[in-house]
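One chain comes next, on its own, written out as structure tokens in the form predicted alone.
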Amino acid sequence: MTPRQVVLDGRRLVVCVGSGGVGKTTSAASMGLWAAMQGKKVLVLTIDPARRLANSLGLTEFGNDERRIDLSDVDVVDGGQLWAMMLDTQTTFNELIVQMAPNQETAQRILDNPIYQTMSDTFAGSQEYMAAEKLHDVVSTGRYDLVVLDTPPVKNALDFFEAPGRLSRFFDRQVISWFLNPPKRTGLLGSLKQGTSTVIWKMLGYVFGHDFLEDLSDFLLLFQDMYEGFRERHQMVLKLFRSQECSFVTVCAPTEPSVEVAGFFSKELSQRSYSRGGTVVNQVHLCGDVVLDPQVLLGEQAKELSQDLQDWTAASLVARLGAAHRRLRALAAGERLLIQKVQSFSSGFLLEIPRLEGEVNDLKGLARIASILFDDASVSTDS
């Protein structure tokens, strides 16, 4: 499988995963731009708090609404469109409640409930969960030929994979039933258990106050009819992740911590039967195989150019250049070993992107990255 196949051959969703600070956002934006240049209607969805993608795409306003990107600076096949969205987690959660509630009155009661307002800070703060929920909406509508997701920087690599079922587990039906309708039991043991429930309720009321219990009961009562909807969404997201319409691309840098995260993702993706499109190793230092001697190459020229300077200037400059060259060779050799480690566990394509000077902050910069990503001659594959 090549990057072209991952983006063009029937995929509706490409998910970029990996540690933070390795160019994951830039890789996702470049994939989306390239697909749009080939004539696809593409959405790039990011949860990057640094908002680098907004700068790269030339956006001054970036939020929870899709915004179309002006592609006049690049060559685009007829019909190609690029849209972008930066996830607003709190707004996404509120919109989800409105969408899932049976009616507007119920939705408003939930939004106004103090328990929801407290809990929503926790769930809306979970970027991984909100990303999975938003994916469900934008992919299922069919408005886009391709959606590219730039996942949040990794705090716990499992967070994103566990996210789709988080809310349905939180609102487990048995838990809701216990709070709303403690089961009636018969016999001595049942009476003891029933009495225990009563004691717990009294204790909760004493600790948190009866107003809290009333708010909690009202909140759970409103939510109980929405449980099946959240469970179904969970199953649909998992089905999408496991389908041939989805492909996961791991992005890493040639450093020990980043490669370890990439290896973890490779293992998790395989265990969960998720399609692995390939791996991008970003920010690779390039260094030729020839050992260069700065004294031979630059010694005479340095002496000539430093005739009006201190006698030691030329020798110092040449020595510093030699030391820098040796450090670069050592760094490149260490990175090569790490890339070989990535190759041992990666599946699909393995692609290296050299470390580039400066920041990628416009469409032409993204197009440059895209040309490297989709130049098949520079890609090694393992199908």
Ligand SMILES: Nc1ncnc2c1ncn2[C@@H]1O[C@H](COP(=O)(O)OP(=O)(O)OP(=O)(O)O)[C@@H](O)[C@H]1O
The other form holds:
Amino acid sequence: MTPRQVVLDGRRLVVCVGSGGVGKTTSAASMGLWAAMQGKKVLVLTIDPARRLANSLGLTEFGNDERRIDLSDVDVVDGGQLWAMMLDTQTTFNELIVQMAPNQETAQRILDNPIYQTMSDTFAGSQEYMAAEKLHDVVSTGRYDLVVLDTPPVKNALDFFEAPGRLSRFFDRQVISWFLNPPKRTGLLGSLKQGTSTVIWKMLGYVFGHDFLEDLSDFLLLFQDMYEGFRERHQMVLKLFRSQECSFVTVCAPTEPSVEVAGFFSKELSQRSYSRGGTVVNQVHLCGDVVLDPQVLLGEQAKELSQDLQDWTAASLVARLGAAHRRLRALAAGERLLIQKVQSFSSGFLLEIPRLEGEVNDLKGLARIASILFDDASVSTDS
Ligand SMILES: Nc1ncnc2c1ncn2[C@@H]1O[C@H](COP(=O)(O)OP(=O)(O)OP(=O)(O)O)[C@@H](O)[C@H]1O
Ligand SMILES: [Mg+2]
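Coords for the form predicted together with the named molecule, given the form predicted alone:
Below, the chain from earlier opens the complete complex, with every other chain and molecule after it.
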């Protein structure tokens, strides 16, 4: 499989995963840009992009509105559009409640409930959960030919895959019914259970206060009708991840920890039967095979140019250049070994992107990365 196939052959969703700081946002934005240049209507759903990249894309503030990116500086096939959205997790959660509540009044009561406010802080802080939720909306509306999801840096790499089910597990029907329907008085066992739950209620009331318990019951009561809805959404997100319309691209840097996380993702993806589009090894130090001797190449010139400086200035500069060159060669050799390791576990395409001069923080830089990604010079690791 090539990156072109991943992005163009009927996929509606590409998900970039990988450890922190390796270039997930950069890769997601580059893939989105390239697909738009080919005439697709694309949304890049991003979370906390580097500030300068956000600015140069015109994403100056967080918000759940989709913004069209000005592509007048690049060549775009007719109909191509690039949209970007920077996920605001709290707004996503509130919107979700409004969408799923049976009526406006219930939604407002939930939003005003202190338990919801505390809980939503925790869940809204969970960007991976909200990303999966938002994804469900933007993909199912069919407004875009392609959605590219840039995932947040996950502390525990599994978080992202487990995220969609978290809320429905939290509202497990059994837990809710324990709070809402204390066991009936049926025989000794029933009264024992009732006794137990009464004691626990009293204890909870003592520890948290009765207002808290009232808020909690109220909250769970309001939520009980929405449980099914959350469960269905969870199933739909999982189905989408498993479908042929979705492809996962793992991004890593040629460093040991990042390659380890990429290996972990690779295993998880295949165990879950998610489609593995390929792997991008980003920020590779490219260094040709030629061994350069700065003394031979620059020694004479340096001496001439430094005639009015101290004797040792040119010599030490040339020596430092030599040391930097040797270090770069050693680093590149180490990276080659790590890339071989990536090759051993990845599936689909395997692409290297060199570490570019400076940062990649505008459309030009993204277009440059895109041209490397899509020039079809990738190694396929498909067996
Ligand atoms: N090939 C590259 N050459 C040079 N700089 C790069 C390259 N790829 C990414 N960068 C720079 O590295 C930084 C991190 O990239 P990016 O924000 O895409 O990573 P990320 O994986 O999304 O990070 P996070 O996990 O924090 O979200 C950015 O400043 C970006 O401009
Ligand atoms: Mg990022």
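Treat the numbers as computed from the prediction; the structure is a model and nothing was measured. Numbering follows the first chain given and starts at 1. Here the rigid core means the biggest group of C-alpha atoms that line up within 1.5 Å when the two forms are laid on top of each other.
Comparing the forms between the two forms, the C-alpha position of Gly299 differs by 2 angstroms or more, with the core used for superposition.
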